[in-house]
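One chain is shown next in structure tokens, namely the form predicted alone.
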Amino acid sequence: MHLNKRVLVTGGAGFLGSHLCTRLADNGCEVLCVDNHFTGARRNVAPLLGRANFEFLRHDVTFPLYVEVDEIYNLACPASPIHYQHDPVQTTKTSVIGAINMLGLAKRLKAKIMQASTSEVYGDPKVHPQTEDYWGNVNPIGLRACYDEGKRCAETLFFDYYRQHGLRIKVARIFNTYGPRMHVNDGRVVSNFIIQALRGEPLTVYGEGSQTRSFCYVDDLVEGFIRLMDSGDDFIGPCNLGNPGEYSILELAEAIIEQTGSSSKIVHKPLPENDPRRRKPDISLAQEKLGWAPTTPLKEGLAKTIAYFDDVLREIGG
């Protein structure tokens, strides 16, 4: 990675965004964050703004976007159910029309640009674990088929803007990822669970707690981000990133209750709507061509995750 590279980050005032422009601003590149602020937060970022290799710009992806950068991360989307469900058609267009301008703005540029994909463009998978050349299982008007579906368009978008322009891409599929910064209002289960644990108020398990899923620590996600981004033309992925150690949800939520001392007990309540029951990534792939595997074991992460949100449920009284 070369100094003074000129990196645009879309998003990047949201839980993930806003931790990969510190980690780019430090290696001493010159970061624009871009943002509107619809699930990213100035506070996110707030430490940045006094840097001279760091500018904030508040902006829409679903409009164009005149910038000079050597490199695009693409992070612009609301990714939690609550959030991408609001306006779940903000949450296509965003996806989609977001992807169409910043893949031009990268062939203007002729600059390397990576998608922030997810693990969702698996649905509810049948396949276990998911390996990158699996299609997936996806409901195509669901409730999450506008966060589902408007990944799965926007990786397609990447793909053909690879075969027909030349573009230089990167598509990364995120699984679970936590840490600090996370939104209060996720509803997304680490913040959840961790939030009702610190208010001593029942965690709330959906079904039984079977159903599994993989939890990544945010700093081995972006560790994984600009190894991908720096990566060799050659490779372009799509590249699982996730942790593929699998808890059940009520493992986890037991393990929460444990470390934060709470005397929260734990209720059940129906599953929702097409709600995956297995999540588990293969990072085979990501280990052959990156060197990349996460090394942040659960409990590490978890106690800094509620670190972070003990002091944000101070500052709000809450």
Given for the second form:
Amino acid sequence: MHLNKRVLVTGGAGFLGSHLCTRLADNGCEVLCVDNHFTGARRNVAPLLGRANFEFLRHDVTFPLYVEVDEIYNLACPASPIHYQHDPVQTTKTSVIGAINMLGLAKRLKAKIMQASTSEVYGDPKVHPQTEDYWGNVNPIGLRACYDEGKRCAETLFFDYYRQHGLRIKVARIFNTYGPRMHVNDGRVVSNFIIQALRGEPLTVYGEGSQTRSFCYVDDLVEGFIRLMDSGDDFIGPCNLGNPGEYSILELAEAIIEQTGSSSKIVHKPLPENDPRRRKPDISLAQEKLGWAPTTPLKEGLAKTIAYFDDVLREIGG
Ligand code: NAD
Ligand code: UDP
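Just the form predicted alone so far, so send over the form predicted together with ligand UDP.
Everything in the complex follows now, all chains and molecules, and the chain you saw is the first one.
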């Protein structure tokens, strides 16, 4: 007889996963963190390892998993373009076979399962801001396709398991999220710019920097995850989770230079293939169904993230 909810977090040693595991453990859940350490780091979950309600299992979700839990958050998948393009076939396998394995597990256990989907399902969007009913504009054969199409197929699988097997599903479409515990070599824009600024190196703006993104602080996102998982079974999503504040990449670079007090300059590098030009979530659905909206302003979130990378760089000697 289990008094506390048993929760599986796949990709739990990664950036978002480790924050989610911490929050769930603090809430008194029994947390099982599963990760193959592809981009996750032991240090992310190190503070949890001694806790009685936390367990780590090294496992690749492309292989079946036999455990007993009540809820599953399926986060396993590299999220940074550099990492997911490093082994694109494995990226698609992780999203598609990983989803099949975790949905199969949820089916056997009658567990509730949430998919960490992405704004990338909208591709280079022709609808702005992006609403959940927009079907997207994705190049199926481009360099980003292993991630975008893998995540789209995972959504298809979630909805087919819902229709065919009556599974209790939740699909979150996450927009760019940042914060402490992003990998130093993550390659995503916020961590890249902060590390470059702290090292006094030039900030690498791809293209002219006029492309836009909306940046959500990690604590706000984790709150959204938990509210979505705890919402009634009739609300399955897909549900956008992100911060609607929209900034050009050049504006972000300037803000980080100012906040770090760095003397770094900006350099321009070629724009990667199929880089989306605009991105901003419409979060009306999350507001209505979950009573959720982000509360951390960019300046405040950046300050916490800068402080984190300052410590990490000191630890690793710059
Ligand atoms: P991350 O790379 O830090 O974390 C992903 C984790 O999954 C890592 O710990 C990695 O080792 C693990 N993993 C990868 N392949 C695996 C496999 N086959 N088996 C087991 N574990 C595996 O990235 P993140 O930013 O924490 O993203 C977490 C999830 O959220 C991902 O599914 C990502 O697609 C999604 N997401 C994140 C963002 C964002 O801005 N952070 C935006 C949209 C979607
Ligand atoms: N970007 C940049 N410099 C960097 C890293 C990223 O200009 O050092 C740009 C990238 O081209 C994209 C945006 O920042 O337009 C966000 O990139 P990221 O990899 O963080 O996530 P994406 O939203 O593209 O998946």
